[in-house]
Every structure is written in C-alpha cells, then in structure tokens.
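Below, in structure tokens: the form predicted alone, a single chain.
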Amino acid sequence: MPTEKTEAHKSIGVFDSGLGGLTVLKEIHRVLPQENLVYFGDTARVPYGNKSSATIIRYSKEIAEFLIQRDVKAIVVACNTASSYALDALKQMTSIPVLGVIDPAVGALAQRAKKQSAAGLIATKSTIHSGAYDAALKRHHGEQFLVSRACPLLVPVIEEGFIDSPITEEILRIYLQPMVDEGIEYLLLGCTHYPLIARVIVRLYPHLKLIDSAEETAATLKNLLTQMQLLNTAPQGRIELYVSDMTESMRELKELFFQNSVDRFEVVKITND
C-alpha cells in the first residue's frame, strides 16, 4: 500500500526571473536538506527588472500556478522584483504560505546595523522604484537610512556568465563607489543574482558587511515551517529544476551548486506567449 502524502511531505516551490534564485534554492537545501524542492527559473523572459508592474505580476502568477499544480506546501519568491510587486497578488491566489526575499533581509539589517547609520541597497530599477525596501524598513522599525542604487547592467552580465571578470569589477566600481563615499557600512544585495558576485564585491570593498537575502530567507522559511508543523522528516529531499529556456549559464550553475544531486532538470512552457 502506498504511503499517504501528508502536508509536510509536499514540496517547497521556489521561483525567480532567471538563474539568480538558485542562490536561494541552494541555501534552502543547505538549511533544510530533507525538504523536496521544486524550482522554476524564467530564463526565457529574464530580466524582470525592466518590466512593468503589470507584466511582473502576470509572469509571477503564471509561475505560481505552475508550482501550485505540483502541490507545493509553500512558495518562496526568490526574486526581489517579483517580491516588490507581486507578493500580495500571489498571497491572494492561494492559501499556502508565500514568502518573499525582501522582509527577511531588511529584518536582518534592522537588527544588526547601528541606528541612524547609512546602509547601501543595490537592486534592479523596478525594485528601487517600487520603494519596497523602504516600506519593509518601516515595518521592521529600522532607523537606518538607505542609500539606493539601481544596477541594470549586473543581471545581464551575471546571466551571461561574467561572474568574476574585469568587466564586472568595473561595473561594480561605477555603481558602488558613490555609495561607499557616502559612508555605507552594510550593503543589501537586493537581487538574488548578486550573491554570485559577492566575492568580487568583498574583494573591492572588504570593509562592507553584506546582507544576503538567500541566507535570511532560508532561515525565515525554516522558522515558518517549524511554527506551522510542516517540516519534512524524510532523510533527503528531491530537487527538481524547471526553466522556460535552457541556457548555458543555467546548466553551469546547476552543476556548480548541485552537481549530480538534481533529480529532474528540464524545460517547461507555462504560457502561450
């Protein structure tokens, strides 16, 4: 007789506009290795950072529906842009928990950084324009001042595989030096792609304390599942990766992060576009 599938045994759904969300997926797998994970990377339509809010919400709903059809017990929006614009819409379309990446990171900043200090935020244009990080800082009663900078060149550079190159260094200097000159000590990585270049940032500006939304989101997710008694007790969870376009960068990062531990890796079409 097959064992009945309980709520705790269901998968956790994770999605991003492209490959950046793999940084969140990797951290979730590290913190919760027993959990089954289903990831969708919208590699055919990346980046989201230059899209309208209506388009971002539509894309996010399509992906959430794909994950819900796979009977997930929670959804992690591993994309700052989608977290900025689509989180409320996703929460309205399902009764399962939906967690973004902004509040966990901002909560960590509010706790760690000195009051009245300046903290840097680098993100996509859409995320910066949404004001989502400033709103989150108010929710967490943070008294820090955010120095924000839109960095539209970083996601394309990372998606093309220029993780550690002179091009990346030069772009980072252009974006970060004015913020450093304003005296920031902490730097919020406001896009899940950015942890992939964290080592380059630290090399250029070793005094900066980076706040990685992947680490904070994984910790928040674990606390949430514990409170809801939804932690899986299996010895080792499955990992399924789905993408809307099979890019070489996605293949390379899949091997870098998960080697041979991925149980499924394939292209799926979730829209008629």
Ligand code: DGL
The other form holds:
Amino acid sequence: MPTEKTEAHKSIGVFDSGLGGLTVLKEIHRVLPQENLVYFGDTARVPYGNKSSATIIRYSKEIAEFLIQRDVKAIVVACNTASSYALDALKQMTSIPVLGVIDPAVGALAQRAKKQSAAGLIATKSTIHSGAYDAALKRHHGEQFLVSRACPLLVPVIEEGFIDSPITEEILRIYLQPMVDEGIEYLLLGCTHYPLIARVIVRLYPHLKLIDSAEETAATLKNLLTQMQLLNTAPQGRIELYVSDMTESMRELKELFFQNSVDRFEVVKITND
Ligand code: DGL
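What about the form predicted in complex with D-glutamic acid, after the form predicted alone?
Full assembly next; the chain just shown is listed first.
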C-alpha cells in the first residue's frame, strides 16, 4: 500500500533534556539500523529534573512540535522526567505513536523479577515526585517493592563529562548504599543519563541487576513499528542530531556513540525564550 510505504520511510523523532537520550538513540539505531532518526537534545535548558510539571510539559510540547514539523512517524520521549509528566499531553497533540521510557522498563522489571522482591529506582527529583514508576508498576500488575531515591547530582555530573571518576563513585555510594542495605536486587536506571555510568554502578555493586530503559524502549519500539507495519526497509537510516546549545559534552558523546555516522549535527532555535 503506497501510504504505508510513505509512512514507513518517515523518521522517528527522539528527544531528551540533553545528551542522556543519546543512550536510547544509540540502542534504537542498534536494533533498527535501517530507521531514519531525528534527535533533539534541549542542552540549553537541561536539567528538567528539578523543574515544575508545567515547565516540563511546556518544554516537551515545544520539542514535540519541532519533531512533528519534521514529519516523524513516531516520537520516543527518551527522558524519564518528560515521560513522567508530559506523555498524555503529547499524545493529545498528535495521532502518531508517542512512546515513553518508563513503561518499557517497568514492564521488564515486572516480568523478570520475582514477586515481592525489592527493586531500587534512581531518577531525578521530578520523576520520583511524580509517582510515575509506582503507577506503571500497578499497570503492569508488578508486585515488586520499589525503593526510590532522587539523585539530583547525577545529571549535572554526567553532563559535565564526569563519567568514570572518583566524584561519580562517591556520589553513587551516597545514593545507592542505603538502598543496597535495604536489600534491593534490581536497580531501575530511571533517567536516560544513567546508562552512561552503568559500568561504575556495576563495579561498585556487582550483584545488582540493572534495568536500562534504553534497551527496553528500543525493543518496545521495534515491536510497535512491526505491529503497525511501519518498519523502514531502507538499507541504512540517516541520523540527524539537533540541540538547543552546542556543548562540549554533546560533541564528545556524539563522537563516542556514533563516530562518522551522523548526517547532521546542528543548533536549532525552537522557541523565543
Ligand atoms: N535524561 C533525563 C531523564 O531521563 C534527564 C533529566 C534532567 O534533565 O534532569 O530524566
């Protein structure tokens, strides 16, 4: 059918408050290499994790508008904070699928972990305060026990490029040790920045089973596009990266994750702020 073919060739829009969503983009590119991807990182306004719900919704809608104008076939909200507050508002803006990162991760926990086992959740302040993970666990009929902890220092540290450093280790110990003492077995990385420091977490607490929303979201997206017959069959997809501010850490992570496979990397102004 010609319409389906045209739809399938459209890009997938992905966004985050900054560079964290690149962990999701990288995973989407790994499982769906034929898809065209358009990423927006709001590097001028990061972090979102300490902002009010009204501001998070407004920023998310502005970015979704930018992606919709680029005629994307689906939007992945590669930010837990935006997924916590803005998913419903974004779904109301468009008829294309809008996928957040929380449901895929919680679905994986509900399936993999034994009932009544304890799972830690680390995320931004706003994500924790939203209760979005507890609500998602109920939707998935998960009976695991969530021990939640807001970790406001992690996003700035990661955005500044402190990935594997003593300061990151120390902050992680302060945040995670009390949860480990409570006997958590799983750890939900409830912020898309956190997969960047996953290896440090594994080194400090090798017994924890990490659930990374990037992997789970990419797998969910693949299933969704398959069901909707929206999979692109082109040989190799294009990657376009847009940011609201060109930062050094964004440049570095782009190089680390995608080397020469990015077709466009530009600053765009999406608002008059
Ligand atoms: N990557 C965003 C998230 O998943 C970072 C939040 C922030 O900007 O504070 O929540």
